[in-house]
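To begin, one chain is listed below as structure tokens, in the form predicted on its own.
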Amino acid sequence: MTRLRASYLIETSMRPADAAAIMAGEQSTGTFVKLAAETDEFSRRYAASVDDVTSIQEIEGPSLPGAGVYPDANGKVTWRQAQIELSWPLDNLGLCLPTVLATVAGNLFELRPMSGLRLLDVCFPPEFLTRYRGPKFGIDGTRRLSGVHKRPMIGTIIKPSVGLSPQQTAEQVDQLCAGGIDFIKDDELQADGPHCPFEGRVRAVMPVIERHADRLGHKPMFAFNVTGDPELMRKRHDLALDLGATCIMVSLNSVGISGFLDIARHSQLPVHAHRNGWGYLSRHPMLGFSFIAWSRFWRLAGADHMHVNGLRNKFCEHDASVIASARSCLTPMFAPPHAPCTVMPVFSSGQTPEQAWDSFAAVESVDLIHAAGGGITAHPDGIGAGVRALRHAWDAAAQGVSKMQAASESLELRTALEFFER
């Protein structure tokens, strides 16, 4: 029989593999009270089981508020973290990927038995690609789109995010397609606001680009924000397609799955995949998610590019957790002959040239967008100079030039790299 798998962190002061029958009961056949229907048949062919519970270590005290507290026999209160794996059969659940999130992270975190719980991972069989067929562009056809090849692109965010006006953000792209960008985004702040409405910004925008586009032989990409209500994400989207754009973007937390689902089933276009929210689904380490399950879904869904942040960023999270993020976009998540599901990730965040090399490093791959806002408006020199100066990183540390020879050898990426290191 196929099975969904996934794996938890759960922390609880009972026995955790108690705690986790009572997780497989709450998301499959079980409720507070045995019922005359849960014969051992009918648990068999319909329960979620559990199929592995690995003790981690014993704590203090419980990380979250509100958790039960369960004494052994003696009386003793022993606070215990355990990863635990459980596995519900495909026929529970159709493929859907609402239900599987559900099922997966339905009413879990809220346990009374559980101080702390957080899913690390989600294996999807392959039936899912049967309705699900991930990436329509992926990593492939935005190079192919963007006329990038062979390394990073080089990419940044329309700043400052919202004020400016379509023309203004037009100049903008301008002086960066004269610096030679390579990917440009609205910020999340920026959909379709009284001042700088999406129709106005993308006809705008878009002579601008084909204009340097003429110029180059290739498209810079711009992800224009299409994030709203589904009718209106795809007549976004048609006017962005219609109007030569190569990219459109879209708030993961803001539209949900269903509404991401819809506007991905229906784009001719890369989806460039924000994830702003992240932070309440993942900022304490004993609830909510990793990104490695979560991006699962949006990647089945059909994201292309996904945001992991970025090294040293401007946020909380730690450098060892954006790597992880950004080598789990380029694992697959099927094995041949099955679509691999790989995506773009996208480094963002406090991000300046000087994160280039520990991010090459940390990755080994080139085929990541490395967007810098700040630390390309806010060079000393002007725009173009951020954009040059980026560039001039990436291809130093790819072809393993240090630091201080490419600051050398650059005037643009040594101002930088002083002005931001300050």
Given for the second form:
Protein chains: 2
Amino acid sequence: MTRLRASYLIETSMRPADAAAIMAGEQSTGTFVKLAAETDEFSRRYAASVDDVTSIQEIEGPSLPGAGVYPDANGKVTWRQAQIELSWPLDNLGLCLPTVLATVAGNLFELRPMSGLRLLDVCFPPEFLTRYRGPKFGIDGTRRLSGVHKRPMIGTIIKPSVGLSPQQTAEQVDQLCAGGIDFIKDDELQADGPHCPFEGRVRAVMPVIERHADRLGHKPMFAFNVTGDPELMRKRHDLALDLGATCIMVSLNSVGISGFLDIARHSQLPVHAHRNGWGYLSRHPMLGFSFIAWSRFWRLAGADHMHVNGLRNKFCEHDASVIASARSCLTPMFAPPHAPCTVMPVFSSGQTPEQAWDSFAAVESVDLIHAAGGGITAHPDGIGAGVRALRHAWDAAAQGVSKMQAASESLELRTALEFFER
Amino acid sequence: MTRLRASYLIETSMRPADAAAIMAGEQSTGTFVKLAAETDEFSRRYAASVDDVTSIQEIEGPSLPGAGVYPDANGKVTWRQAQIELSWPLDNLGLCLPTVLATVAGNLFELRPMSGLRLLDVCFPPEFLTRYRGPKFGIDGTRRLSGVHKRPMIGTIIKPSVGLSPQQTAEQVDQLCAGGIDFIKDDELQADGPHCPFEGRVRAVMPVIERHADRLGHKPMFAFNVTGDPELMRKRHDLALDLGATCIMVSLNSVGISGFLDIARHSQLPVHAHRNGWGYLSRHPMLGFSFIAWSRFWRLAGADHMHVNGLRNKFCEHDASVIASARSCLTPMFAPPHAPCTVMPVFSSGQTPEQAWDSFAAVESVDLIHAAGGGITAHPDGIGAGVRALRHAWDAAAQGVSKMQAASESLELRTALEFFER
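For comparison with the form predicted on its own, provide the form predicted in complex with another copy of the chain.
Below, the chain from earlier opens the complete complex, with every other chain and molecule after it.
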């Protein structure tokens, strides 16, 4: 029988196997009083099962407050972390992503035996591809629409995040396109506010982009933030599509899986998936989600690009975590002949040309968007120099040319590396 | 100028006022390099402002990992918790709930200066009621449809959570209705799985409920779990409505705000809002959301009933937190003549008649659903006795009759109190 598998990091003063059994019961057939209908045959057929329990370490005390304390037969209390795997029969669970979310990440995180619980990964069987199709564009489609091949897309963000009028936004887009940018995104704070309405913004920006596209022979990609009420997202997409846009952006946590499915299915454009709010899902290492687990839902649901933060970012995330996220975006979720559901990772946050070398070394790929805000526009010689410096850095990194060598060969890169080192 | 206000609990080794200013910048006009366009006039008009900073306490060390360390002029590092208030001009922000979520709860929780950040409350100006209407039914509408007045609705959950066929579900509903139940809900794990498809379940359950309604003169309310892909949620609602159902259930975290807006607007039935997954948003006291802040989004978006856990629940939540949540559900979000957006709190999790007295004392209201699973069905004298015991408990509590006195007057209540005390 095909099963959906999920792995967790748990922390408890129970025997980890007992705690895992409680999780499996809570998320399938159980209740706190054993009912007559729960026969063994019934459990075999419908219950979640504990497939693996691997002890990791003992720790001094509980990571999260509120957990129960379970002494052993000698009265000793030991707090342990373990990795466990549960699985659910598809026969009972079905193929609905929102229901999978309620099952693998529902009423688990506050179970009393747990002083920590984090979803590490979810292994979706390929049956899910009969209902969800994953990214419509992905890496190849994004490259086709943007005309950028065999190197990262150099991206940026409209800043200030809020306050620019449609006309001012278009002027900034004009400068960025003149400077050679490949990809521009709205800020997640800017969707359809009174001061910069969506329609006005698209109408002001797209003629500028079309003009540059005529000049360049390929169209810089602008991800218009359609995030909002569901019918408005569809309308905004339709308007953007009509006016020649080649990408929409959606804030995943603002919209949720169900709303995202609606717009992703409707969309005829790549969906740039923004993860703002990710911190509340992941900041504590013993709570919430790993990016790898969480991103699989959105990949299956139709995200084409996913934000993964950047190396030496301005947030709290470690580089190792950023790298693991980016690599997972580029690793197929399903083996051929199924759709791989790979997505383009988006590096951003405090990025400058300086991060190109170890970003490349970490992901061993140029199938990504490297987005820099101030890291491009604050280049002392202007936006064009900022874009070119980032491109030079990636060309060098991908060709195995060292940072010092590359800097000696490009004044714009050298200036950038010196300026942002400050 | 009207502003949206949000309060936070923060923890940092910076001066709290400086950390608050970084939050305001990040969530409005800022970027990590100051741009030319950011004039003072510009900031006054569009930027978020820090309206209050109240120090709470110094603590020994950071609650969350990854935070920056900021020594004072003497090289001393002090970790502090503070409550702060930020506000945003509506003129710039607009009235879009998903955008508000990206603004007040976006890229904040992983800001490097913060070793803790929790959204405590959001004060929506009544302008939001021009776009969102709040609960369509709320307390009065729920009472009207269910015919239960001047006392709590006695509720329960279909258990086992999964594994029952539509026919077995209907048989359980028959027993529960025969026992006098007011409210029954699907489990959140049960939506439209192969073994118990939604349509089959509604078609099996509703004739049973209609038969009891004819007998009773009022219709027990069944919350059918419509959670899923957006178009399927609407179809499921329509089917349930056609077949005489009086409530639908939605798992908020599985669906997200945008998907929820879609089904809540479409719905002609009260929406029972399930908060499964709430633990990952709230379990760490220095991260995520308070229920009061989080629930305001769903109340405005159209939830009619909201789960608040229960006193002495089987999860980790303290009673004080449960009480604060329940009281906030019953407290208007807006003053007359605006819609109050009050919702019916749902007490559940390890509930028995024993909790009626202090639940009533805490909320000073009977406008709630008290849901018990095993707390009803495991009553030694059967389901009817279980329902009546819970009703007796609430009647006594509301009339100021003590637990001992009530137990002496009702054998079914006495039996329940003794049985569940074990």
